[in-house]
Each structure stands twice: as structure tokens, then as C-alpha cells.
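What follows is a single chain, given as C-alpha cells, in the form predicted alone.
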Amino acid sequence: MAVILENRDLGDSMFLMITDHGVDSAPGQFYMVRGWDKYPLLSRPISIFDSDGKTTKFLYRVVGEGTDLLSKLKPGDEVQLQGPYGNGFPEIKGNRIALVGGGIGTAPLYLAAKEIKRKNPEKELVLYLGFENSSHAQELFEDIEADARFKIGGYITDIIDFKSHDAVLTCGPEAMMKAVFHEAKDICGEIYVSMEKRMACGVGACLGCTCETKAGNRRTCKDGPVFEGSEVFFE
């Protein structure tokens, strides 16, 4: 169990939950999060927004019963965290990296950008973050040593010049990531996508989050959620 230190309403149904969970995690990993007793039956998979060895932070959106219950928790309340699970973003060789996020898919890109800069301060990072509506979630990305560019509504790809980048990390709606992949595939040498699927167990046992890949069906929670773009958006 972890204790909630803050559960801040950012507007547009988005919340930042800060817990005292001090376990290190990799960018792109997730936890199965539960803040209730018996119902709903399943915990909710939530990407790690930030992890510093002392706290673990989650940026999430209220979309159903589980996340609605999470949004009502207060500082001092306990939340069950199982994880961290999954394979996160790998070490990136490129020096000019685009991190492209849509909606709540922006969440894992914060830790990804922070860790890339910590290990390789010379790398050039541009965050392209798309949201349906304005909220205080945008402000969370202002302290990263990167050029953060926001788009409210429309298509995030409209503001990206892929020729300015040699690597892409992306997370968000599958249609958005597919568009990013197809625009970048002949330009950028490295493209990694973080797939969003409904996950019941988080450890690959239930097979409920399989996705089609070149190698056949693979479990998003266990084999992913991060895959090479060409592995999942193959033609």
C-alpha cells in the first residue's frame, strides 16, 4: 500500500496523484492501481508520470468508475499499487528526439524526457503534446529541459516537422500513433510506440490485452507496452 500525498484536480477531468511509493521505475512502465475494496473488480493500469526514488506520480483522466473513485481520494488515503510492470522505452541512440503525446498518452513522456536528459544532457528534445481542451496538465511539463509545444484540439502531427528529428517516442490514441509512424518511418531511424490497451491483470496471464504484431499476437502488458513502431504498424 502507498499513501497519497496529493491528488490534484487539473481540470478537464485530469488529475495528478502523488504517492509516497519510493520504488524506482523505468519510463514507459505502469502500475495496476486500486483505491477501493471489492468493486470494481479490476484494478486500473496507469502509466508512471514521474518517479524519483521517494515518490511515484500518476497523471490520469477520469473515464469510468475506477478512475472516478481514484479522483475522490484525499491526502492520507491509501492506494494499492502493483508493479511496476511492462517494458518501457529503450535507450535512444538519436540526438534529436521528438516525444509525441495525445491526451492522457502524454503522461509517460514526462519521465521519458527527464531520464533522457539526465543520462544525455546534450540530446535535443521536443515535446509535442496534444490535448482536447486546455488544463493545468500543460503546466506540469514546463520544468523539463526540453522545448514543449502544445496543440489544443485538432491533429498533433500538424505541428511536427519530422525532418528535424532522428528519433520518435509516442503514446496516445492508436490512430494518432499510427499517423505519427507513417509520417516518420522514412525519416526517423528510431520510432517507439507505447500501446494503450485494456489490461485486466498487468502480468500477461489473462491475455486480454493482446495486440497484433509482425511476430503474431503479443501481450501489451507483458511484452510491451512499448514496441518498435514497425512491429505493430506493419503493412
Given for the second form:
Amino acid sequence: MAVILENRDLGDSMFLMITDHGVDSAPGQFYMVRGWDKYPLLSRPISIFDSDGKTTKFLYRVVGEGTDLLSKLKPGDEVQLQGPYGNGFPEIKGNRIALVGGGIGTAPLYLAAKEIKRKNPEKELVLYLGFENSSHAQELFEDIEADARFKIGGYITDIIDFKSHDAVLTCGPEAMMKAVFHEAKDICGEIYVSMEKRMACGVGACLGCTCETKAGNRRTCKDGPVFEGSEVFFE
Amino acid sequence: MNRLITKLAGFNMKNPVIAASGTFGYGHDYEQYYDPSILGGISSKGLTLNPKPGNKGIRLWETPSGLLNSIGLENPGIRAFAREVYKMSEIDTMVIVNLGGDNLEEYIEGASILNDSPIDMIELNISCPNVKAGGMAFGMQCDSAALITREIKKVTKHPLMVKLSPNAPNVADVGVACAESGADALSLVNTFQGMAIDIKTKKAVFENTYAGLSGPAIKPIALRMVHQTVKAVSIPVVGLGGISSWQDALEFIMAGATAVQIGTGNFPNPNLGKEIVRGLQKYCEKNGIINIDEIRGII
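Alt. form predicted together with its partner chain, vs. the form predicted alone above:
Full complex below, order starting with the chain above.
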């Protein structure tokens, strides 16, 4: 069990939960999070916002019963974290990387950007982060050594010049990721998308989170959640 | 001393705890939590002769204390599985292949191919509510259930357990029909057919409209059906439906189940299999029970 150190209301239904869970994880991975005993039945798949060997942080949005319960937990309360699960973002070869997030899909891009900068400080990163409404969530991205550009409302692709990038990591609503992929596919050599699906087990056993890809069905929880854009948006 | 040794259709199981089909992959997915060989048995994800992509759209929908699923028997097909079966058979436990099909011929061919596989038992799935053809259709009536049991018994060299649907008008009667047709064991229940509507989109949640309900919500009904079936047949009955603790498992055993399967309970608690094995063993130790058989079917 992990202990909650902070569970901050960021506005617009978004929260930042900081736990004392010290297990290292890769950017793009997630935990099955459970802040209750038996009910609701299933734990909730929540991507890792940050992990520094001492704490694990989650940026999440209240969308249903489970996340509502999570939002009501207080410092000192315990949560069960199963994971880290999933493949996470791979090493990026490109040097001018765009990280494109929409809404709560911005969450995994923080650790992704941080890790790229840690390993390859010379790489240029631009975060393009779209939210429906402004909130304190934006402030969370301000301490990354990268140019963070925000778009409140409208299409995130309106503020991206893909020609100035050679790689793209994206996470957000599927329609947004699809638009990003199609605008970037002839320009950027590497495009990775992080998919979101309903999940029950998180370990690849139940096949509830299947994602159709060019190479056939893949399990979002185990084979993903990060896929090459061309694998997912092939039609 | 292991007090849980259980005999099922000629096989000596370490304990009466089996991972249920569709919730445990092909046996290896939970290895980061525990060694699957501590289980009494593992039933594979449902396999069909030909590969199936499964259903489109939403596949999972949580309900109060339950889970609706509409996976649609996604699987690589028996031939692809045959190459992998060795990996599953390396696990030192009772290896069960859950066999589905669109029609009788497919079931028969599937069972024939499995004759060459180093497995311990076939679990005949005539109770999947999430496929358009085959699936649950064979399990709804006594005559169709009897027919398919008889035909598979003719071709298979493996012990045959038939997995029954709680959606049949009388599941115990279907159990009797399967037993009379040569089934070596029965397992019940598969999921209850259910439904959910998304009131925002004003549409059924699932592309197939109906889906299968599992989880703690169904446990009392499953227990009643297992009890009734145990009373009606003389072959072993494996009970499942909403088991989430060793106490739940014990209820099914007291109701007469030879063994139990754990399914949906693995999802919220990936250690459930291990916990149930330990819980049952400790219960026997505390209560001076030499073998769990002593309390089986006492109700």
C-alpha cells in the first residue's frame, strides 16, 4: 500500500495525487489504482505523471465513481498500486521532439519530457498541451526544461508546426491523436501514440482492452499503451 | 501436510482452486504476483478452431459489484495455440483447455486437434453469451447439450468437463443431460446474460446489445445453481461465479463443488488464487480437517 502525501484539486475536475510509492517506472506506464476496499469492483488504470524514486504522482480527472472516490482521499490515506504496467514510451532517436497532449492525456508527457531531458539534454522539446478550460494543471508543466505551449479550447494541431519536429509523442482523445498522426506522418519519422481503453486486469489476461492494429489485435495494457501511430491509425 | 488434495475426473489436483477461463490468459500473465503452479488447475482462454478477433466496441462495463463483458472469444485459434500449449503445459498444474466453436463440426475438429496436445482436460464451452453463432446456443437446451457432449466424447482422448450456462431454463437439467452423455465433469456457471444502456448516447453500451455478467453480484445465484446441479448428478461439479475470497470458495465446496474456479475476482486482486489456496489450507488446519473432502457437500 502507498500512502497519499498530497491530493491537490487543480480545478476543472483535475487532481494531482502524490504518493510515497518509491518504485521507479518508465514514462508512459500506468498503475491500476485502488483507493477503496471491495467496491467499485475494478481498480482504475491511471498513467504515471511523475516518478522520482521516492514518490509516484498521478494527474487524473474525475470521470466516474472510481476517480471521484480517489479525489476524496486525504493525505495519510492509503491507495493500492498494482504495476507499473505497460510498455511506456521507447527511446526517441529524433532530436526535435513534439509532445502533444490533450486534456488528461497530458499526464504521461511530464515524465516523458523529464526523462528525455535527463538522458539527452541536447534534445529540443516542445510540449503542446491542450485543455478545454484553464486550470492549475498547466502550472505543473512549468518546471520542465522545455518550451511548454498551451491551447485552451479548439484544436491543438492549430498551434503545431510539424516541420520543426522530427519525432512526436502524443496522448489524449483518440480523435486528437489521429489528427496529430495524419498531420505529422509525412514529416516526422517517429510518431508514438498512447492509447486509453477500459481495463479490468491490467496484466494482459482478460482481453478487455484490445486495440486494433495493422498487425492484428494488441492488448493496450500489456503490448501498449504506447504504439507506433502507423500501427493504430492505419485506415 | 497438504489438506487440499482433490481428485477431479481421475486427476489428482494439489488443491481445488482453478483459474477460470478468460481471466487468466494462458497461465503466465500473473507470474509477477505468484507462481501459477501453486493452483490446482488453470483453464485457458476460450479457444476456437479458427482465430477470432473478438467483438468491436466497448468490451467491459462495470456494474454494482459486477462486470459485464463482451470479449467475444478473441483467440489465436487452436493451431496457433498448439505451438504455445507447451508453455502452458510446463506449469505444474492441471492444464485445461477451454474449447469453443461456431458449430458442431468446429467443436469436433478442435477437440480432435487437441488430442495431440499435452493437456489434462477439455472444458467444453457451450455457454459463452458473447458470440453470434455457437457459444451459448448449445448450452440452452438438454438435447443440444447432450448431442455436443456425446460427439466430443467420441473424438477426444482427454477427460471432458462441460461448462454450463446459467441462462438455460434449468441448468441442473442440462447438467444431467451432459452427465448422461458421457461428460466427466461439469463446471458452472458461465456469465449471466445482461445489458447496459448509455443514457447519454441513447444506445446499448455493447455492439452485441447483450453481454455476460460476472463478479460478486452473481455469487448467490451461482451457488444455488451449483447446489442444485450437485444434487442432480453423480459426476464432479466445479463451481464458479463471483468467488472473491477463500470463504466464498468454501461456500461452493460446502454446497458440493469438487473444485472451484476463480475468474473476475483475479482482476481487482491479482493475488486471489494464492490467497484462496492459503485460506482453505489454514481453515482445514484450524478445524482439524485432514482433507477438504470432509466438508464437501455437507449442505
